[in-house]
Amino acid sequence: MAEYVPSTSDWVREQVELYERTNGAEGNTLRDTGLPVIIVTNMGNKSGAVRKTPLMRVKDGDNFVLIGSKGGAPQHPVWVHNLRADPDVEIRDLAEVQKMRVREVADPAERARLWAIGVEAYPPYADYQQRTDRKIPVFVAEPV
């Protein structure tokens, strides 16, 4: 079993290890916004190590919907190529932890769809897309 390295930012190391610690009952949201977060479970593509990271929590029926905004930034950030090496991640949904697949949405209908519901569910995602030239990545996480 790989090891897990915690996150070199502060705020995402504390988040996972509250939330964790206390089930998802405090860090299950992002910052203060009053909005909903899970805790994706995946390996580092370079490291090869367990990699923990808190993202918007976006439903779409059992699926995760998983955007990679990274606020508008010009790069990805690094969990999205962590998903692109290794589709296997573990999700936590509060105390509930699942293991799923992800996979990057390409067909263009259902990029729109799972985008308007990332949308719907933090509204911010609109502006990010708007803040960069790339074309923000959207994954989708379905049960194994």
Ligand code: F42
Second form
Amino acid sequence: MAEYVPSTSDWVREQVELYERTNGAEGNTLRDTGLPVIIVTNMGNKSGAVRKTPLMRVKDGDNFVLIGSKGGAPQHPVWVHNLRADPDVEIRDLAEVQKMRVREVADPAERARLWAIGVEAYPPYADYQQRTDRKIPVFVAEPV
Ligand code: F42
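Switching conditions: you have the form predicted on its own, so give me the form predicted in complex with the ligand.
Below is the whole assembly, all chains and molecules, this chain first.
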């Protein structure tokens, strides 16, 4: 079994640790915003390590919308490369962990619909897209 290698970002690593240790009772929002967060377990596409990535919780029915914003940074978050290489993930939403499969959204109409849902859930996504000419990738995670 591949081993979990925590994020190099302290606040992220600590959030994952708290969220998982409390089975979702704590560490389940983005700092003091009160906005809900999920944890996406994905496979490192180079290291083969297990990676755990907190993302904003954006729901579309039974699906989650995963938005590779990274605060509007010029480069994609590297978990985007992991999902593109291996679409099989686990998503923890509070105490529930479920196997899901992700697909990157290419269709413009679908992307526009899901982007709007994302911005509704977390308005700063709109600012992040303004901040960079990188097209922020959108994935849908569907229950397997
Ligand atoms: N990031 C978002 O993009 N969107 C969100 O909605 C979001 C919400 C959020 C809420 C709470 C929270 O704590 C963090 C949140 N983040 C959100 C930040 C998110 O969790 C990630 O930290 C951020 O998106 C950056 O992702 P990253 O995968 O680039 O992380 C870096 C810091 C990282 O962990 N790098 C590792 C390292 O060792 O430097 C490597 C990670 C990795 O997966 N490596 C791959 C491997 O093979 O293991 C290779 C990847 C490659 O191809 O280079």
